[in-house]
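Presented as structure tokens, the chain that follows is alone, the form predicted on its own.
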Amino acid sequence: MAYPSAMRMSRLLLRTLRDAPADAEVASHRLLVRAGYIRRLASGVYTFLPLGLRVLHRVTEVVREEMDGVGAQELLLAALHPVDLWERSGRTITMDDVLIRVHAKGGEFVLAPTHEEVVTATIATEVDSWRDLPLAVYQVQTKFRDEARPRYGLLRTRELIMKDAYTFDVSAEAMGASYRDMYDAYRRIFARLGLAVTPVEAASGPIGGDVSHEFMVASEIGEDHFARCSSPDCGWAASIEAAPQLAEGGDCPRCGAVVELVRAVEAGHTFQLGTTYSAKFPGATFNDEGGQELPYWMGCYGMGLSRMVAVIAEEHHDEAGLCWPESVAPYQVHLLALGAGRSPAVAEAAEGLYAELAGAGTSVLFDDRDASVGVKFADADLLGLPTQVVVGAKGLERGVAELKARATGAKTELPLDQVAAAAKAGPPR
């Protein structure tokens, strides 16, 4: 989907805030909400404004293209799931805690905090053959979940945007090939995010199934630990649900070195999920070359895209705002044009590199607003994109604009016939 390059500040839909709210306890909250990316609509549920919803389309877009990679088929599934699915599964009990219920005219429904039920009676229409096996599915879509206590911003919501991915095999071994090629996807996913994780052998919970892994992001204000093992030669990591016998200063159980416990947050989560639904729902199954009707073996793989925006920010921010990576910023290039109310020269300077970057394709964001320049600065810090070019009367004497890497600080200047190029390629190193 191709959105806009080019947004004149004066003319964005956004306020930025000098005080951050109230219920704010960690910095990608702060930020979020000081930025404009988002709003609060209610406890556990917000709004996201153009930047912000921008900056979902980017990851969305990251994630939409490791699926596709690994051959798998985008869907939508219904959000409004009839009761008598979830009682099949069992789930209205095992979920009941999150589950949202809703009674309308056509009867008794539930708001979907998870697809597994519905996705499976879906392709159980649809996929009767071995022929048609291996099968990979994801959607994006809304879920909803009950949350006790919703905080932490889009850390812990009552509603949140997610990207759930399904496979469909013919035996166990299947099911453990496209897992692992799940796997390595969402290592890709990550690693072009930003991100730094760690995956962890992990509890399968009311999910189900024997085999799963948290994708967990070293981080101060996350609500989950893992374990993991101090040596760097041996990898082994684990969720305290997965190995609730091992404390800080034990064994590992793979090498026998000492375990540390790390604390950290979620970004993602997969599931080997055997029979565990297509034993429990009928007609799905397929029927293998000898002709026998067989359960499929499935796979599950949920990521948190809203939840994302939110861990992404929390490792890329400092004191004065967000500090986006190139791959999820809402635009690469924040062009500033300092007193261009007072000076016809910088005006028409900085008028012409705007239309030199959009027509060059560089997505940009140009602040000409009637603003101060300390004003035009703190907004440019706190909204993070990648580059930040400046033009200013001072430098126009010189024939120069100057280039900021927001995330380090590094600056230089260049001619005003290099900048769109040099802004096209990135960041200053």
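Whichever C-alpha set is largest while still superposing within 1.5 Å between the two forms counts as the rigid core. Since the model is a prediction, treat every value here as computed from it, not as a measurement. Positions refer to the first chain, counted from 1. First, how it differs from the form predicted together with a further copy of the same chain.
- Relative to the superposed core, residue 291 undergoes a C-alpha shift smaller than 2 Å between these two forms.
- Comparing the forms between these two forms on their rigid core, the Cα displacement of residue 191 stays under 2 Å.
- Once the rigid core is overlaid between these two forms, residue 233 counts among the residues whose Cα shifts by 2 Å or more.
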The other form holds:
There are 2 protein chains.
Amino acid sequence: MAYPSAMRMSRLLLRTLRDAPADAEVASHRLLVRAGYIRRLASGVYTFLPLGLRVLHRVTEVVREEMDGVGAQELLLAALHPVDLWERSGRTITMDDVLIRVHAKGGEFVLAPTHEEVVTATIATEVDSWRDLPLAVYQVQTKFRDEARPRYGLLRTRELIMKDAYTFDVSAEAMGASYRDMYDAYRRIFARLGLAVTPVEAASGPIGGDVSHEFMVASEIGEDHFARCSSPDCGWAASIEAAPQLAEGGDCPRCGAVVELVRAVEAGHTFQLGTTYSAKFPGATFNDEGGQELPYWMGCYGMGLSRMVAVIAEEHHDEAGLCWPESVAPYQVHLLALGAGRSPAVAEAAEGLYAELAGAGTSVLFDDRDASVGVKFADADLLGLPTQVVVGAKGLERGVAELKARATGAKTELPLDQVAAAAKAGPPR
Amino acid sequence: MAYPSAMRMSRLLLRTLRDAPADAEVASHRLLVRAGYIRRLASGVYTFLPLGLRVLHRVTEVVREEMDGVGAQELLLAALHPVDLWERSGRTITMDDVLIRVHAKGGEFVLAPTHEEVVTATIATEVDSWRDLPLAVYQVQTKFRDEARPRYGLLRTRELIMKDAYTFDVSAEAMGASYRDMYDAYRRIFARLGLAVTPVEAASGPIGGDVSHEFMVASEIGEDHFARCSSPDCGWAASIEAAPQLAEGGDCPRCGAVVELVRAVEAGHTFQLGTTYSAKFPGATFNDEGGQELPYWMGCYGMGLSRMVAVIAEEHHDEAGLCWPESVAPYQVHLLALGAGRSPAVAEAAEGLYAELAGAGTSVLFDDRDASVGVKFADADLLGLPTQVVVGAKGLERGVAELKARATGAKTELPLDQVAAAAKAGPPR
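Given the form predicted on its own, state the structure of the form predicted together with a further copy of the same chain.
Now the full complex is given, and it begins with the chain already shown.
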């Protein structure tokens, strides 16, 4: 995506807030609102302001690259689903609590929280030979869930942006291979997004199927728990639902060490569906090499992208504000001109660096506002861009500017003519 | 956006159809379905299959570049709007016929067909000084309209993807300047999309405001008409609604020549809203330089992106299929290996060209299927990629492959080692 890679704060639609909203219980919610990334429109319904949308887009691009990398093809399914598709799967009943129903001139619709029915019905009319399988598709799309209690900002919302992928295979074994490809892609995605995830075997719940993994990020604000072996060499982990007999302090089923319970947020969920859906939809079949008509073996793979913005913020912040990983930061460099109004030399040097950074394709947000040093530093820490470049009168007298890594606080001073190249290379260590 | 730039048809989710659906009345609808770009899920609700989504994404990128180019900032507003915002503007009544209402646990919502209310309420809390104006924002977002009679495939749907932009200014004069910037951006967008548009002064209708333009594409399938002067030097044009006294054959108000009526489809609509919305929403004001609190002067600018895919297809096709402009084609090159199953030399040469094109960053769809020459040519013409590269046994004996421009039929033969560079440069003339 061709983003404008340089922006002046004097033009940016951004108002940072001193106070967090009263309903913000967790850091990601507080900071994303205070830093002007998101705004609440209604309970569980949010606006992405420009900086927030840039993070969402960058998260999305990472996910797209990894989906494309395993050969998944992007398509776009609708949000309005004819209700009869959901009646066919039985989920008008099993997911009734989160389904939003819509009565339109064209009939009765469900405002979709997920797309197993529609993708199965869609592929059923397109694919009917073993030659066309395996097939993997995905979409980036807005979903709707009638949550009883939206909370934690972007973590649990009524309207959300998800990446959902679906695989179609000729056999249980082939489904397993597709599943492993997606599982590995998920691990790469979370690594690139700066999230330490533990995949745990999970219960499938109303989605259906036999094998399922939740990708859990250990977090104090988690609404879920998972069990893991306390021995770092073992690596065993499972969801509480999948291993309900396990209590904290019990024995690890793999190595016998003590089991501990970890509070966590779910960052993704994958399912081997088998023929749960294909058996219910006419034509969701393929002819095998012998000409026999068999149902597809399916998998589905969900990841909340708007939710991921909050999960990343939750894992990457400190008391002063956000600390975005370079992979998702809205801009890489925050260029601060201190006292430019009083010092033409500062203004000139900062403008020069801005042009140099932008010209080199380094994405940069330039604090060219007529604001105090304190306000500029506080906003830079709150916004959390990875590298801060500070141009001030004192440094300029020595011909230098300061680079600071937002996440670690590491600082370095460099001659002006080396600043742009160093900032492009990343935060100082 | 980092698309995978090379794809094999043997892997592509694509089924071309011999017959158009029974409800397809117009060429764009027939061809987009037959060529496997879109599928109907319900009346007025469509799926974008991979090729269709690529066109939609490319249209979107052109629009984003031009919006960014005039300094508009992208944000993302929600689809679920609290109904009280719409009651405040009065449009629960004036747009009642297309509004889809949603009852959720959080209250009553409107599934938004447009965003004047929400963007006004959003900006009201972010901007309160003349220093922050002018401001232009836009979004790419899915909208819902409860059309009584969806028709013409993507041209009139219940669920649609739009680009909508909004400008905020300190005065009527400044609003006019922002409006002209957007108007010019619209002209550039349509030119890049290969659409000949006539901007006509139009009635504002339920959107409100005083000055409005519709961007009309003359088309036999148009559901609207506009009036234009028959003199090519004059250039006068107006919508029928804006100039109802004008009958076909009347006198042009500018030059006196004969007026003609032209059937057309609307490709975009822009409005000077004035203070229509800002006067109704608390805080939708700024303090001017003298400290006086005044309502924003607003403009809004709509363009249906999913609709645009159909408009472009309608303008760029022939009897054999689609003929995409290079600016929006899902891939630039369609590489056909003829009889590769019988000729290892053809297979080898085509594979080599595929690798060469992909390596050079030329987006290419490779027909590597085991299919007849007739099927491959027919599908290539139906899909409508700008440049066809044909590798066959006869040409190979002379060391050449054929390049063909899909739109014009212009052909050229080139030595194999010159094909990739020529194809990258565009269709032959």
